[in-house]
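Next comes just one chain, in structure tokens: the form predicted on its own.
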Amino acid sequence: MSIVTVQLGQCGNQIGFEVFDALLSDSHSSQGLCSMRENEAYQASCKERFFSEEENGVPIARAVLVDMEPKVINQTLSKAAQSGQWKYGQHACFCQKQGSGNNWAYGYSVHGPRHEESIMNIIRKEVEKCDSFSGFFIIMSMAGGTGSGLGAFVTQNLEDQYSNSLKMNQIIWPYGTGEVIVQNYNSILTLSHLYRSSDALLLHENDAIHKICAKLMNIKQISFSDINQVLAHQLGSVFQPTYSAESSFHYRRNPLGDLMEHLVPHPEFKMLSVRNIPHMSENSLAYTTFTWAGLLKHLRQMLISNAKMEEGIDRHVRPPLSGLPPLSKMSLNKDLHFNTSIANLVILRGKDVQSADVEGFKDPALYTSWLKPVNAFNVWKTQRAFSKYEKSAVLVSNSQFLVKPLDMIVGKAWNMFASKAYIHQYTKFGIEEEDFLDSFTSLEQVVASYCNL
């Protein structure tokens, strides 16, 4: 089944390009470590999901590009065409001359209603090209104006017009140090609106990806392109084909539906994170070997201790009820907090994948009491390796991972709101103080629900 990707704003369009490039590069990779027949089935499954074939054989991304300034879209179209491997559709873009000025209200209340018909028409035409349509993958930031404000507006429209289709929003969480003075306002407005209209929010923190680039990839001068490539690698390792449960030789048809079914058992809990392992530079890879037992041991401890990458995992954090005596400093150090899960999905790709033992992820102590591990944990596998790694593992988790950052962003926004800072920039475009209060209430409820797991 096919997925239509909607790329919104500068961030969404730049990441979207890297995602499609990673998907196609991987599907044409000669390092797949599987038979030619299996590789062909893998390529066909990838193309059905994310590309439509053109007459001259160049795949066209199933994507709609939206931005209120032309520069990034033009660059994105040009880079895709220059690759020679794939391109975007000729009429799949919508851009204007004037941006949103990092103002959520302008993107949501001005650009949204003004351009609603044009944007939704382009999306409708893209959906109509799909023989079998699964849903939307919407890529956006939540700090600026277009990606966040217009992104929330478009997602709401998709919910209204395609209520039976799935919608997953991939959201970039801004740097804690701040990119935009009003990013906390933009973030709470985005998250609270998406919580009403999206089926799942797949969240990536810029700070965490930056650390992966610096510490694991050994990149000295980190650019947005480096960060986006790590993001694209993580997303590709989730969405590339895996075997369906019923058969070890057929790829699953509906990855978006399967993700939602496995990971979002209740509409109150829809925040998902991705962790993958290994991450390393080409130079380091040549001197490293991996075992499934080692990779999965690391990944499990990353889940338990809420670590974003395999370096610096806190080994002291243990599941409650695991039969081990609690550490005396547990109660003193609030950072040693066990990360309770609602649902987890482990995706394994590569050599000898059938021998991988995932029993450690079935421990009931990892999960909330109202879901049994048999319902809360799933594993997807394929012998086909991903990217440059002989063996790789991905964890997609619905857990307490974002409670602390979300609570922090709500707190910062509330402090600004209490002093009425910058509120006038939103009220002049129709976002009233009541809208802010609704957003605070909604997100405080989300934080409380995850805390009570």
Given for the second form:
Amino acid sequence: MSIVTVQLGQCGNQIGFEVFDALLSDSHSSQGLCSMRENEAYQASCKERFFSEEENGVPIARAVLVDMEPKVINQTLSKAAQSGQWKYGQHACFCQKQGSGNNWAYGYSVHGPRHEESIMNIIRKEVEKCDSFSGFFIIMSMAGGTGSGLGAFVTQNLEDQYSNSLKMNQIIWPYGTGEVIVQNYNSILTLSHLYRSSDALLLHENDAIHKICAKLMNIKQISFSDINQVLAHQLGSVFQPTYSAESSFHYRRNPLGDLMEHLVPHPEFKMLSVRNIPHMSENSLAYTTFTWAGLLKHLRQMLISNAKMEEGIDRHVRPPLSGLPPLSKMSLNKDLHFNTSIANLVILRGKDVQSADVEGFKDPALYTSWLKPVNAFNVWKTQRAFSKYEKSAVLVSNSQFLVKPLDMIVGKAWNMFASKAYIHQYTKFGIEEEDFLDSFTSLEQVVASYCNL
Amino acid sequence: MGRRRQRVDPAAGARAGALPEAIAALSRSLPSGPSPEIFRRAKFDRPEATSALWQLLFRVLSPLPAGNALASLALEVQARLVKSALCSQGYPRLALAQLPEDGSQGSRELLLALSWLLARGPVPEQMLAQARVPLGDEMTVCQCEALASPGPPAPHMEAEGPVDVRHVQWLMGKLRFRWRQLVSSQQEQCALLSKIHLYTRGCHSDQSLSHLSVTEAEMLRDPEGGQQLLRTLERENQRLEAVLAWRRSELVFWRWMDTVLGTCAPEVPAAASQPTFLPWVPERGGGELDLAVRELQALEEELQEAVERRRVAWEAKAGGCGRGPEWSAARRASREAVEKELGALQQCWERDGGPAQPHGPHRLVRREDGAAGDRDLRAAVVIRTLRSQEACLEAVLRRLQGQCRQELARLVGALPGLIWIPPPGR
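The form predicted on its own done, now the form predicted together with its partner chain:
Once more the chain from above appears, this time first in line as the rest of the complex follows.
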């Protein structure tokens, strides 16, 4: 089933390009380590999901590009066309001549309603092209102006008009020391609105990816392009085809639906994060071999110690003893900085994947008391290797990963709000103090729910 | 307790082969019906006939059409579901509820239950309708199923200890996702059906239909599949003929069933309560659990005594609530209230929605010229009716939600010091 991607703002468009590029170059890769027939099935599945065919055979990305200024969209369109491998649809973009100056309220209350019809029309055309439509994948940042405000508005519209379709928002968490002064306001407004209208929030922290680039990939001058490529690699390893059941021979038809059903059915717990292993520069890749046991052990430790990458993992964090009553387990976990999960999905790709042993992830101590590992943990596998990595594993986790960062952002935003700093920029365009208070309440509720696991 | 002796009607057995023929016809008309020999053995309550009859009753009573999943259920589970279904339909004989579920005895009781079902309704015809092979693309438009009361309840599952509400919310969320995926799949199916109907215009030999259905298109594409369809239709014909033969000869069968009933001991009038069907509890291993079991048993006895004392005191206070005329009056009142709601809903639908929808499945036909026969339904009309029904239902839902919210606010108001923050709605 097909997924329509909506790329919003500068951030969304740049990342979207890298994602489609990564997906297609992986599907064309000759180092899949599998039979030709399987490779063809993999390619066909990937194409059906993310691309549509044109007469001359060049795949067209199933995407809608939206931005308030033309510069980034034009760059994105030309980069795609230059690759020769794929391109964006001719009429798939919407842009205006002016920006929104990082003003969330302007994006939400002015741009949104003004351009609602045009944007929804383009989206509708893209959806109608799909034979079987699974849902939307919306890429945006939460701190900027266009992406965040307009993104919240568009997601709300999608919820109204396509209430039966799935919606996943890929959200970029800004640098802690970001340049936008009001980024915390924008962030809390975006998150609280999206929590209501979206089904799943897949959050990526710029700080974390920056560290991956620096420490694991050894990049000296880190550009946004590097960061976006790391992100695209992570998303690609989540969304490329996998088998549908333990010993089935068909690729999964609806990964978005299956992922959401496994991870985010509860309305209070919608925040997901991604960890993948291994991640290194191409040069090092040639000289390293991996075992599934080693990879999975690291991944598990990353999960429970809340590490962002495979270096510098705190090895002292251990799961608490099982059999403790829930309340004392909770406080013990807090002392140990232990990351409790609600649900986890591990996706394994590569050689000898059938021999990989994921028992470590089925330990009930990893999970909250009200969900048993048999329901909380799922694993998807495919033999076909991903993007030059002979073995790779990715973890999509609904856990307490993001509680601390969220709490920090809410705290900072509250401090600013208490002194009414910059509020007039928002009230000018119809976002009242009431709306801020609503946002604070919802997010505090989310933080509390996650803390009480 | 004497045996009831039936006067044998001399004309009944006049044609020697009449009874076996009738039973054979019955057996052929039911899906995987057992051989006449099984019926004969069941009259004499022979144990080897029991499991075949349990399985037949299960097929007849299960609400879903037969599939591999159902066939693979263990005999005990099938037996338990049969008992539960018969009980909820009001089957009068208690002996059946007390039969062991392993298929070791009780074939005569099962035969009686089968004939009770056969006497109540046209069972072979209903089963045939369920397993019908549709040649066209069909859908039903009437909403009878939506307004009917729910069928036999599934075996009751006891929760093991307190249930965390978050777990329940999790499960509800999963159900919602499945529901949405179902709707998406249906939309996909409709789009594909539309394409097939459009592309096969003019291919059908029947002018009034003009285009092919999926089954017909598939038959042309895949001759082997076409052969299989033909064989299925032939089997269906055979079953139809068996049903007709059964209807012609069933009198013989009923006379015979009278003799079967005669061989049973008459039943003692029912005791106050029906037996409950307990869920299957897995065997727990022995060892150190024995001590725990003993302690729990002692605790249970203590609690039972305490419960008895309390119950006596409460009955004295409440005066027989839960039993007796007041309780049944309350139950009757609430049942009537529900029926009134359903009736009001039905009226609302009939009033706003135009003519009542005819029952049963309809074949989907795409026509360019818009001409429709007398018994044909136009899609636009159906859609209009369904939309108005949907509006009625939404109004009822909003009303009930408002009532719930008011009730919740009242409950919260009664607790001092509690601040209730409702979830942000739009």
